[in-house]
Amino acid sequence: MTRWQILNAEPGNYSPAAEEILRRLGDVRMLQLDRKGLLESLGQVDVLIVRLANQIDEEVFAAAPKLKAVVSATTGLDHIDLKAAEHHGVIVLSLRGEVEFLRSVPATAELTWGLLLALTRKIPSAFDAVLHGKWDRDRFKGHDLAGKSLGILGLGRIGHIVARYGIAFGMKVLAYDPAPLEWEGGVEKCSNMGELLGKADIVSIHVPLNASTAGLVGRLELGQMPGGGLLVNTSRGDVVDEAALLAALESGHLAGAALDVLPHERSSELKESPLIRYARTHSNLILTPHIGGATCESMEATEIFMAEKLSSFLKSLT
């Protein structure tokens, strides 16, 4: 029986569960690698594993003569370069596509309205207020989420979850989605991405990066959608240009965004983000580091379903 080397390169609070399941496929090693160490520990590896801290590129697929599979469990896979998997023969296994599944994890859709009850309510900036020793109510009056309009950009597996959201709440839920794969009820349906962004007081955005969707929302974008208007992103930072972003929020056409995603989130220019400097003299800008889909819960949950998907695919090479 072949004893697979797998190396899981991001096993912070890895469910116990999953581990099991690939102790029982070879021999496995839990490193915390930073960029060198990876390279450096890929020359015997069949199977490699991780989340979103490590770009997954030709170098390290160069550096990985016996690689079969990179295991990642997430939808998005800008961090992995498909075409150099490709060329090298190496299988990407993820959860995108894993719509069953996927049904059963609201950890990002959950976060997305935290963030968009944080933005409205600016609970931030209040609680921050009376760790100073303020206690000034009139200061941090919101704004009621019932009555209003929220858009959402992408009605797929999170968006669908968020619309219900939405509907809870007594909002009006409109969406827009070139191809969905069926409909919520209770949402009506534009036509076109400018007529979401025309009638949403408050956008919330849910699609996958992709060619076509990269800087799928720019300056032409936001200035479609209504003065004094809000913005929510939790799929992917490229989706949204940064520097259209932040103009529409100095220049005061939106009221706010919060943002579970940056461009560069894997790089050093991230510590150069505009959108972070903005954010330190603004409270009108929330940022989380991509924390949409880490809770224990769920992530117990992908790694063990991807331990199993594992499972299967290095069976079917034996």
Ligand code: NAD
Second form
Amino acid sequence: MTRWQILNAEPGNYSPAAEEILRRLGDVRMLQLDRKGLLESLGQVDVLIVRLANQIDEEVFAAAPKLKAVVSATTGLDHIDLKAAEHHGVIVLSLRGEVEFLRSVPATAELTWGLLLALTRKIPSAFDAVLHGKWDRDRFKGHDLAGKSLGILGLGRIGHIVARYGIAFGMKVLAYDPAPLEWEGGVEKCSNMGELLGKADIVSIHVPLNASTAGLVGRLELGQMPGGGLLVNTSRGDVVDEAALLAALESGHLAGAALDVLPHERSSELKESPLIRYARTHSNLILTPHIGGATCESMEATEIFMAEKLSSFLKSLT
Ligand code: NAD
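Now that we've seen the form predicted on its own, could you pull up the form predicted in complex with nicotinamide-adenine-dinucleotide?
After this comes the whole thing, all chains and molecules, with the earlier chain placed first.
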């Protein structure tokens, strides 16, 4: 029986149950590797398991002559050069399209809701004030969600769950999606993005990053939102034009934003992010470090699911 050489290059807190499945398939190395270490370790590797730390590009594929599969427990695949994978005959196994399974994974939708509440109720700055010895109720008067309109850009798996939370909170929920899998009951359909942006008090973004969605929400689109609107983005940083968002916050056109994702979040350029600089001195921008999917339950479930998917793939090769 073939013993596959499996490298898990981002094994921090990896599910023991998923690791057990991998060990039945072959020889498993669990090594937290930076890019240099990764490139040096790929010579004999059949299967590479990644999260989001490394860009899996042509250089990586060229360094892995035996590679058969890259496994990523994500739906977004912008950290993997899919054309280079195809060119090298490597299959990319991911959560993309695993609709049934993904319905049971709420982590990113729950974080979206946490960010929304943190923004409307000023929770981070209120907590910070308490830590500094202040107990000042009046400074932190927020806004109700009930009665407001929530605009969901991208009514896919996460968008659907967020829509349900919005309805449960008594919000009017609208969505725009040119190709939804299904339509959530109680959600008003917008015929284009401009209509959605024009009608929503709060916009939450749930589209994948690809050539047609990079920079999708820019100066023009933010300008279509009513003054005083809020923006939440837990999809990918490059979907929103950073400079346009900053300008909308600085001018006061947007009352606030909460982002779990930033452009350049995996590069050294992150240090120069104008949004991080702005957030240091303005409490109406809340930032989290791409933790949407990062709950113990969701990560364990997805790692086991992906290990089983890998197992089926490897069996199909023998
Ligand atoms: P999904 O594929 O189920 O849904 C995406 C939806 O966006 C689809 O219905 C699609 O038709 C729609 N869409 C595409 N282009 C659009 C456009 N121009 N305007 C409006 N709608 C458009 O994906 P999902 O599982 O809901 O996840 C959405 C994205 O969230 C992922 O692609 C990923 O990048 C991101 N994500 C982030 C985290 C995190 O940790 N923050 C975790 C999981 C997923």
